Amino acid sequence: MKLDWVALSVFIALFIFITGLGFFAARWRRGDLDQLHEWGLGGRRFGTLIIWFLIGGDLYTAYTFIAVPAVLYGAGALGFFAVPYTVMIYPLLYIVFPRLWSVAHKHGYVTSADFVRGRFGNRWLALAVAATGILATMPYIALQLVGMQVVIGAMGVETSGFMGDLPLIIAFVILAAFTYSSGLRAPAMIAVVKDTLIYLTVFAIIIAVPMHLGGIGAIFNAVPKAKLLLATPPDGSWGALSAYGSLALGSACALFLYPHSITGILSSSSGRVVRRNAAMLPAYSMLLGLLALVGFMAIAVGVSAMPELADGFKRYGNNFSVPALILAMFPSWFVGIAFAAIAIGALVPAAIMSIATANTYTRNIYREFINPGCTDAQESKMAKLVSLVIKGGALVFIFFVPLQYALWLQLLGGVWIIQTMPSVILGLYTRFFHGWALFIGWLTGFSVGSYLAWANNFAPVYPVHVFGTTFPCYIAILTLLLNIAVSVVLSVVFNALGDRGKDATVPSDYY
C-alpha cells in the first residue's frame, strides 16, 4: 500500500502529544509513587468522571474496535453477542463490586487475590487466583498490538521484518517509560483523550457512511441475508442460539474478574463512584453497538472489491475491514485522527493491564512467597520492574507466536479467569466455602476447561449433548458450573472435618 504522509503526520503528532501527557501525569494528583497503592491504584482517589474514562478505556480496547466489526463483517450476526454482554455486566458491577471496593479499602487490598487471601486464609488459593489473572491477561496485552499493527500497515508503513516491528517497539518503549514513571495516573489521563477521539471517529463514520449510501436501510439491504440473522438451528440442536447466549453470559461473568478490571474499580475514591459508573458505562455499549454496524457498512461500501485495498485484506484478513472503510470514505487528515484513536486505544488498556498484572505478581507472589519482609518502597519498585517485563513479554508474544495461536490463547482467557468467580464473587457474600474446596474447584474447572478447548481445536463453544439435544455452549460456562459443584460438595465435607482458615474480614467491612 502507498505511504500516506498526511495521515502518518497527523498520527505521529497525536502520538507525541499522548507521550507528553503520559509523563505529565506523574505530577497530576501527586502522591508517593514508592507506595504500591499510589503507583498501581492512583492513590484510590479517582472520581466518577475519571473512573468512567478509565474503565471505558480499560474494557473497550483497540482490539475491540477492530475485532467486533471484523466479526460482523466476516461472520455476521453472531458477532453481536458483544453488545448484550456489555449490557449484562453493569448490573453485576452495580450490585457486587462496591462490596469489593469497601472491603479492599478497609484492609488495604490492592488485588482480588489479596481479598481471597484475607477472606479464606489460604495463601495457595490466593496464588491460584493471582496466577490465573496474570496468565489470562498476557495474550490480552499482546493482542492490543493487533489493532496497532493493522492501522500502521494501513497508512502504508511496512509491518514485516525488523523495520516493520520497529514502530511497535518504539510505541511500547514509550508506554513502558511513562507507566514506570507515572503508574496508573498515566492511562487514566490519556483515557480521556483516547475516548474523545474514539467517539469522534465512530460518530463521523455512522453519519458519513449512511449519507453516502442513501440511509441505514441501504446498508442492511446490501448485507447478505445469511449474515443478518443467526442461522436456524437444525432439528435436535439449539445451534447458534445457545452459543450466542452462553458467549454473552460467560463473557459478562468473566470481564470484571480480570486484574485490569479490578484495578479500575479499586482505584475509585468510593463505592458510590463504582455505582455511578455502573449507571453511566452503558453509554459505551451504545458506542459498541454502533461500532459493530461498521462491519456491515464495510460490506455495503464494498471495500473488499477495491483494488487499492486488496493488499490490506491479504495481510490482515477481516481485521482490515474498519481501516479499509475509513481509508475509502475519509480524507487523509481524518484517517490520521481515526488511526491514532485506535492506536491510543491499544496503549491505554495495555498500560492498565501491565500495571494490574504487576500489582498482582508483586503483592501475591513476590511479597507472599519470595520476600515477605520487603518494604513498601521495595514492593513498588518490584511492581514497576515487573510491568516492564510484562510489556516485553507481550512484544515477544506477538513477534514469535503466530497470530492464530495468540488468538486461540486469548479465547482461553475467559475460560481461565472465570474459574476465580467462586472465590472472588461468591466469597463477597458467604463464608460457607472452604479455601481448599475452592482451590480444588478452581483446579478442576481450569484443567477441564483447558482440555475441552484443546480437544475442540481451541474453539470457545463446545457441543453438549443432553437427552438427544445438542446445546453448543461457551466452555467457560460449562466449567464454571463444574467448579461451583465441586466447591460446594467439598466445602460440606471439609467444613465438617475441621479448620476452615481464618477470615480477616468482618461483616461491617462490606458496607
Contents of the next structure:
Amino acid sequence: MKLDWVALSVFIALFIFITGLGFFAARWRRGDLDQLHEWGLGGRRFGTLIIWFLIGGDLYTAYTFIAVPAVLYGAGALGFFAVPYTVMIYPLLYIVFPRLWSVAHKHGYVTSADFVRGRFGNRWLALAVAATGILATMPYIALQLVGMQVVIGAMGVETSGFMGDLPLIIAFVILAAFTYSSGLRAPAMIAVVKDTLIYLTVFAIIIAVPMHLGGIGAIFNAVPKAKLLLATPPDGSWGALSAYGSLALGSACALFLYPHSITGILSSSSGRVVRRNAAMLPAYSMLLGLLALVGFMAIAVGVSAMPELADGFKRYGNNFSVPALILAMFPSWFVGIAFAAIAIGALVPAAIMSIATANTYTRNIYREFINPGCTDAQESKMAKLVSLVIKGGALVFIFFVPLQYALWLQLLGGVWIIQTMPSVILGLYTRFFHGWALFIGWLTGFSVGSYLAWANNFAPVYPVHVFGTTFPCYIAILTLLLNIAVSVVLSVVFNALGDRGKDATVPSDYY
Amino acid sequence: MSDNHDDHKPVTPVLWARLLLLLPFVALLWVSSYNRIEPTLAGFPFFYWYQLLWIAIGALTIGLVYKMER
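Here we have the form predicted on its own; I need the corresponding form predicted together with its partner chain.
Full complex below, order starting with the chain above.
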C-alpha cells in the first residue's frame, strides 16, 4: 500500500492535539492526585454530560467499531447481536448500578471487589472478584491495539517488524504518560474529542454511502441472502436463534461487571447521574447499530474486489472492512479524521481499563495482602505504576502472542467476569449469600466455563441438549446458572452452620 | 440536564414503571419473532429496523421511569 501523506498528517495532528489535552487534564477540576479516588475516579465529580462521553467512550471501543462490522461483513446477521446486547445493558444500569454507586460513595469503595470485601467480610472472595477483573481486562486492552494497528496499516504505514511496531509503541508511551500524570481526568477529557469525531465519521458514512449506492435498499440487496438473516434452525434445535439471544443476554450481564465499566460508574457525581445516563447512553447503541451496517455497505461497495485494498484484507482479514470502505469512499483528509477517531477510540478505553485494573490491583491485592499499612499517597503511587505495567503487558502481549489467543482470551474474559455477578449484583440486594458459598460458586463457574470453552474450540456457543431438543447457548449464561445454583445451595448449608461474616454496610447505604 | 443538589436524595422506586424495563428483554430475546425480512422500512429489512427501533424504545422507557421516580 502507498503511504497516504495527507491522511497521515491529519491523523498525526489530531493525535498531537489529544496528547496535549491528556496532560492538560491534570489541572481540570483539580484534586489531590495523591489520593486514589482522585487519580483513579476523577474525584467522583463528573456530571451527566462528562459521564455520557466517558462511559460512551469506555464501552463502545475502537475494537467494537472494527470488529462488529467485520462480523457482519464476514458472517452476516449473527454479528448484529451487538444491538440487542447494548439495548439490554441500560435497564440493568438504571436499576442496579446506582445502588453500587451509593454504597461505594458512603464507604469510599473504588472497585467492585472493595464492595464485596465490605459486604461479605471475606477477603478471599474479594480477591477472586479482583483477580477475575484484572484477568478479563488484560486481553481487552490488547485488542484495542488491534484496532489501532489496522488503521495505521491502512494509511500505508508498514506494520510488520520492529519499525512497524514503532507507531503503536509511541502511541502507548503517550497514553501511559498522560494516564500516569492525569489519571481518569485524561480519558474523560479526550473522550469528548473522540466521540465528536466518531459521530462525525459515522454520519458521513451513513449519508455518503447510501447516496453513492442509490439508497438503503440497494445496500441490503447486495448482501447475499444467507447473511441477511439468522439461519433457520434445523429440526429439534433452536440453532442460531438461541445462540443470538443468549449471546446478547450474556454479554449484557457481563458488561457492567468489568472493572473499566465500574470505574466509569463510580466516577459519577451521583446515582442520578448514572440513571440519567441509562436513558442517554443508548445514543451510542444507535451509533453502533448503524456502524455495524457498514459491514454490509462494504459488501455493497465491493471493497473485496478492489485491487488497491487486497493487501489490507490479506493482512487484517475482515477487520479491514471498515477501513477499506472509508478508503474507498472518502478523500484523504477525511480518511485521516476517521482513522484518528478510531485510533483515539482505542486510547480512551485502554486508558480507563488500565486505570481500573490498577485501582483493583492496588486496593484489593496490594493494600489487602501485601502492604496493609500503606499511606494514601503510597497507594496512589502504586496504582500509577501498575497502570504502566499493565499497558506494557498489553503491548508485549500483542507483539509476541498470536492474535488468535487474544481473541480467545477475550471470549474467556466474558465467561470469567460474569461469574462475579452473584457477589456483586445479587450482593447489592441481599445478604442471604454466604461469602464462602459465593467463592465456591465462582470457582465452579470459572473452571467449568473455561473447560467448556476449551472443549468447544473456543467457540462461544455450546450446544446444550435438554429433553431431545438442542439449545445452542452462550457458555457465560450456562455457567452463570450453575454458579448461582451452587451459591444458593451452599449458602443455605453454610448459613445453617453459623458464622456469616461481618457486613460493613447497612440497608440505608443502598438507594 | 443540569445536575441539581438534590441529586443525593434517595429515589422512591415506582414498581409498575420499573416493570416496563422488562419489555426490551421480552421483545429482543424472542428472536424468532423478528428473524425475517418483511415488512421492510425505508429499505431496511425487518430484522434490522425492528432491533434499531428497540434502542429508541428502551431509551424512552428508561427516560419515563426516571421522570416517574424523580
